[in-house]
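Below, in structure tokens: the form predicted on its own, a single chain.
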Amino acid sequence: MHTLQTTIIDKVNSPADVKTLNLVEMEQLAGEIRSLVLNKVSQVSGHVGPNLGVAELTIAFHHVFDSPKDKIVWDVSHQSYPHKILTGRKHGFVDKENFHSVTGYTSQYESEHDFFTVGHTSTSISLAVGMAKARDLKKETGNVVALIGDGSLSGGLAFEGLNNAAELGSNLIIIVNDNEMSIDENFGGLYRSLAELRATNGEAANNPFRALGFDYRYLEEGNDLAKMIETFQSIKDIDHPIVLHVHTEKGHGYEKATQEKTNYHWRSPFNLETGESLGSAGGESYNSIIMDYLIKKVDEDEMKLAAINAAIPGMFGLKAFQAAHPEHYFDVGIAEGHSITFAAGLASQGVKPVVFHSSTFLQRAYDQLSHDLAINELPAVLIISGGKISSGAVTHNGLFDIPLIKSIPNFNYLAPTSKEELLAMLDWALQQEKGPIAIRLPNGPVVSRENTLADFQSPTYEIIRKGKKVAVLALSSFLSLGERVAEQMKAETGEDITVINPRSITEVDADTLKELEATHDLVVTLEDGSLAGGFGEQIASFYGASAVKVLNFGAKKEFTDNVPLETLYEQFHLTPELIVKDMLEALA
């Protein structure tokens, strides 16, 4: 049983406290505040390496500067749990049922001391330089401080804002947090320049941030309090820019965090003393179906076969592929942008690159995809994960995948519904040469139904239930939403209607819709993503001049926020009692 320790903590409920602690108490406080961290992740998951590296180094921050009047920028914000504890929201790590009134990353809407809603990489240094500016033009006065790990450090957007940070001539203290860790380890050439760095104390000739024009300054020992608090004190104030190098360790002061780096970056919920998953245990997934599948691709040579990915390997399972094949498995740190471009550039001298993204983080490459992918009708795969209405942070809401790839032309994306599905369409858009194809995974347990179609150039939906008056179009997971809408309907009328796998997202089987318009008097989407410019408007359209009523299911254009699912499906008629009741307000 994980034993709370708060005796420090009880006194702190703002930044002013902890500027009158003393040195053995600031200590004993970095102790507690990962016993907070442990609490919470250990129960309802969240960030751990992360928080518990950053302890030491957030009470420095916050003994020494004047926050909210300075004002630091955590990038990503994924290890801000220190700080939030520090600035009165403790309450949402100490009490279980207090855990959901904090968010897992910063929010202006929720504290003084938060500038920026944040879960995105390599954001942080523009951010700043953007509030030094404004403080410079606004006359005021005040640090700006941008915190950034080594790993975010990899993102082009960092480069652009270090490039014009050094420009700034005012007040700007960029800490990178080094921990020589990304999510996963760090893939670069940037790395090699960090690594000298740490190795001389901050005293090698190859110093990239020396070389952009910034003052430098290294601390090793980023975990020890007292010098943290010394560094801190020497650049408070200070008149230009400056990148502060801190080393610290990644899941510092748990123990198996620092073992398992990569496990304990993120964690559904855990126990504290074994490290054990409290979840389901694991079986087939699509991701081990896909792994499996493109490990023998390679094992019998049939093609020139890379798989990328930008620093998330663990959301795939592509350590298997990579410990199969290393020489085919290319991780680019978090570089979204340049996943895409590196794949097209592998595709237009044929090899078949694999690229494997988040649906949240896909939109971070909407140019590359476009320009770099489609104008040049290259064929490189796209595999999307996590394309779905969920329960997530504002921040990490993955479902405008679907509207993003389908306003691309040159773009075909697909959904499949089954393991079967999936490897057919896997294998089929390997093969094929006319341009991009990208692959919705479905979301939940695996699913096995016999597929039927071997080339999706063209679109072919598939009818899995005959019926009469009601089509329902339901993809991919949402299939089996369909078939209990079907199952509903006739329980309630005695009526049997139509449900189409469609396949396709981005093009319309026109001759099977033309049917449905000679038979049908109404025809249902059902989407798992934003309606707004997504699959349903498509067919509604389609259908705008005939006689043919459309309703569209699926999210509402909005951003949500750590609202319960089940909510969102009220909220969104995405259950098949609701779907039912409009299908027949719209008949009647």
Given for the second form:
2 protein chains.
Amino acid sequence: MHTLQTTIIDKVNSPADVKTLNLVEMEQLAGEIRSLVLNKVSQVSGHVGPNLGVAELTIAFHHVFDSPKDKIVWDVSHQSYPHKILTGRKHGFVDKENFHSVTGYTSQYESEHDFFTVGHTSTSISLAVGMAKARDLKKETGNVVALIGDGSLSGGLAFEGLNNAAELGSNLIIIVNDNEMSIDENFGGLYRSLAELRATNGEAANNPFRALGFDYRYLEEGNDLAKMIETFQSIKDIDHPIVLHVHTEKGHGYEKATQEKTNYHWRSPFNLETGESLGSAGGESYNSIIMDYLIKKVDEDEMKLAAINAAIPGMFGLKAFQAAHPEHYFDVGIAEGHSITFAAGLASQGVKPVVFHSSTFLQRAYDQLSHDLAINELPAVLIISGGKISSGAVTHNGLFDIPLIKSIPNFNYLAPTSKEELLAMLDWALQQEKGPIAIRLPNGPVVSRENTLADFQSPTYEIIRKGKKVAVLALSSFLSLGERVAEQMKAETGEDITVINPRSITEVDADTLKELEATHDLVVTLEDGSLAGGFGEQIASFYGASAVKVLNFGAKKEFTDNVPLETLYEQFHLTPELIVKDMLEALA
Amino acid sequence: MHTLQTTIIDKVNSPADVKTLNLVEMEQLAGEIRSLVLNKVSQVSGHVGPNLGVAELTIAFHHVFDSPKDKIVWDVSHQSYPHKILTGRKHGFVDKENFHSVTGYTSQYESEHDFFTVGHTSTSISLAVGMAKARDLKKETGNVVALIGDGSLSGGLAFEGLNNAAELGSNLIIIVNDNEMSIDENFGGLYRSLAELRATNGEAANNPFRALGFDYRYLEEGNDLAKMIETFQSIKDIDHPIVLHVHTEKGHGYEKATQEKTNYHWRSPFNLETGESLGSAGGESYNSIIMDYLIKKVDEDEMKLAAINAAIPGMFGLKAFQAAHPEHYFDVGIAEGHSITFAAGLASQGVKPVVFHSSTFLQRAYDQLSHDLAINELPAVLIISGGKISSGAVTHNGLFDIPLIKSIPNFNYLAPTSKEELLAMLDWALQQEKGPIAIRLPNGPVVSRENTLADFQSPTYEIIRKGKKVAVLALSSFLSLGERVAEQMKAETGEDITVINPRSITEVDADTLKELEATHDLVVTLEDGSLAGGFGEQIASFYGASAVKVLNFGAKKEFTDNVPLETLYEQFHLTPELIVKDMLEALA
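Could the form predicted together with another copy of the chain be given as well, to go with the form predicted on its own?
Following is the full complex, with the preceding chain placed first.
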């Protein structure tokens, strides 16, 4: 491990200390910040390139402005590590035992220099407009600054914010941090203009910001401290909205990160010298299974297929598909809403879209799922990843995809439990024409289990174990939990209970549910997501007027931030022991 | 009533017939189309200004292009009446008995010249991109055209679509129909640029479309048939994406509609000569009650309040507030997502936002409600209107606000039943600081009933009638239905049942629900919205392990388009007779 050089950082406990440093000291500070970032990320994972790229910009900001009277809102805030280091939270980057004490995104609960808990893109401008307007209504003073990466600019919310911000009539500084990258490369007409602006030192006629009514300035050398400071000094306390377009280098200061920009956006633990991941990777995954299938499908079939994602191909292994069939691959940039409506347009003309989304970001496309796909009964296929109870950041939890999609008529949400079932559902979904289908990817290692169904329009519930008294409906990857519940029940009471794989989250197999009434007193549901508006409540309502009792297990309706999974499972009674305990209490 | 002149229209049964007309005949056709539009709308309501404004453009389109090989997608499609008249659906505008046979928005089920059922703004570009890409993948030919009004351009989805469209590399024609109006005036920096372009015949340097990488053309005389035809001819079959910016006059051809553009966006039935509404208006409404309260609040209180809406102030009577307190009034344009995140920014700095939304358009802001307001526990107040089962257009049904908001942690969704309760809830919501509150406006005429609670953080359920055996939990305006159910039960069985006003959709009064178990065998829930993921399912889950039976009444999870309310209530068993019938069956 590197010996961390912290000579300057040792003197910096708040932004006020940054103001006392001279240029040479600040240059050294930038290097030390980079070491701290790499120190933490290489050991416990985190965002690399984005943070290395803004070290100078952040130092310059705190040197010139007066946080927290001057307020800065970081878009997504995955690039806020230098800001955190300079605002009293360096301890979270030095020693491993303190890493967990500082989160990977801004948090108003950590520091007065942070204003929001964030994690989704494109919100910073709208938030900043609100803060600036509040300042004006209260007749206060101070700068309000938003920093947004060029990648996040493709999000519709950013545009809505820009449009509104242009009319503010008072101080608002929007820093567009242009490092020429989203997570992957950028896509869209906007980026051609950004490239022209970079190539012409901001002079190009095609200026999307001026075109929206903004004052505008360009700085090429965003990693040059002296120039950043000078630029900030020239716009501090400006009396109207301005867009400051700054060119920085993603990963600046760590060669591997500048050469492999996509890889170093975010890294799991890795060896600092060699860049190699410390965990194991590769092997079969649900992603690779889908990619192999789709690549083959386009090879062999006449079907016109389109694989679509919104700026996160790496989450799905989609680069493999892109390499094999580039004409059928689409990255619309950070624009989840458009990815769905674009899919609707394709499907209306006989092309079959397969749209890949994470549960958490899909939240941005609710109206498009409903208004564009479902009302029009268009046969698109959605692949949803990351839907689960998790120990991750609160803004990235995939807890709500089940209630969300389940609320939309005409949407069939399938929940495979194995690779065979996943492929069968995907295969069926691609050839059916009735309407939109979503498939929730199972979590955990790949499960192999025989699949016995081919048509999933109104799939019957699959009886895994036939028993009596209690029937456990276990969705998706929780099927194994359901089996362990059955084993626990057997061990405690000698009784054999029923375990069922529902296959579909939305299509209720009323016949099977009615049959269960004859020989079962209790139906238990297990879902890896938020219970409110979810699968289990629907089953409880189904049995509402019957004598059958129902117990629903899943996540309580709450936001959790970096809470260990075991703790959450305990709280939610999502262990075989606790489930059986509740079952026996209900049966008593 | 006017005698309709249909000399030319009588000869036009499809777009092919439009191609045979000369200029004089087409001018006359435009006038006849206007008469038909006014004929229908004045009798049964509909959109006026938008349709009158595009009569020439639509005739020119069908004269030059070859629908349906050339495909046109109308944004929102409230301006598609002339298009419908020319594509075999004129019967829906001539005789009153046929008015219902043609809907107010495009519909692929009506005609091969329509491709989507639409009603929300800003989707046309994304849809068109999908259709164009499908054409290219299938190696077919034909023009793909999107028509979007300037008002709808402020929506983030439109921007996402534009950004992606610019890279298409093949034929795509985006007509920006600039009539200088949203429903009300336009708001945002974009509109300054559109004004500059109008003032300079499209030559201004600040061109948002060129700035996004588009080829661009401007036509000032969008109501001049000859010029529209010439322009269309010049871009037909173009081989790359182009934005055609056309200036039209909203309401063109009917003087009142051009003089009162906001009023004539949409009209309920009115007298063609005088312009007067035929129905009665005025009197107290929940809107006027809220407006009076808020105006007074800003007058008297030190509280800094911000009343926010996204382009539909008329739906809430907000112009009254704007007139009284213009500094506290905000219209962000058609930008629902931004309205919420903007509110989050304001609330973080101590200003109290009150954001007004219709149930159906709120669907566009799900992630902002969750990620920006709820995760950050920011004290904003949402007023939701139009949440109900309705006989309206499928794309405007307010069925899903309960499942949507209810799925989000930290969001308290209150359901007042009277004006006293509404004011008490609003008053409490404005002074609390714990997090976001939403208030669902009751439907129907104003109800006056004593309110007995001041704090709605965890409100107890209000016992309206104390009885036995059955407890009816009746949300919001369905409280009166609940009372009629109790009366029906009394009439049929002599029994007195319990009726409860739950007050909150999200905060479950567990104590009251447990107490009911002792003396009640059945709990019935009534909600004016979709059941899936709604209030009732949550109650069914609560009682899952108890002996109490539960019946949930509300809308089945389906989309309905212009179905009469009585029919829907029958289907959903939402009448006192049918509810009691189901109750007695469950109790048997």
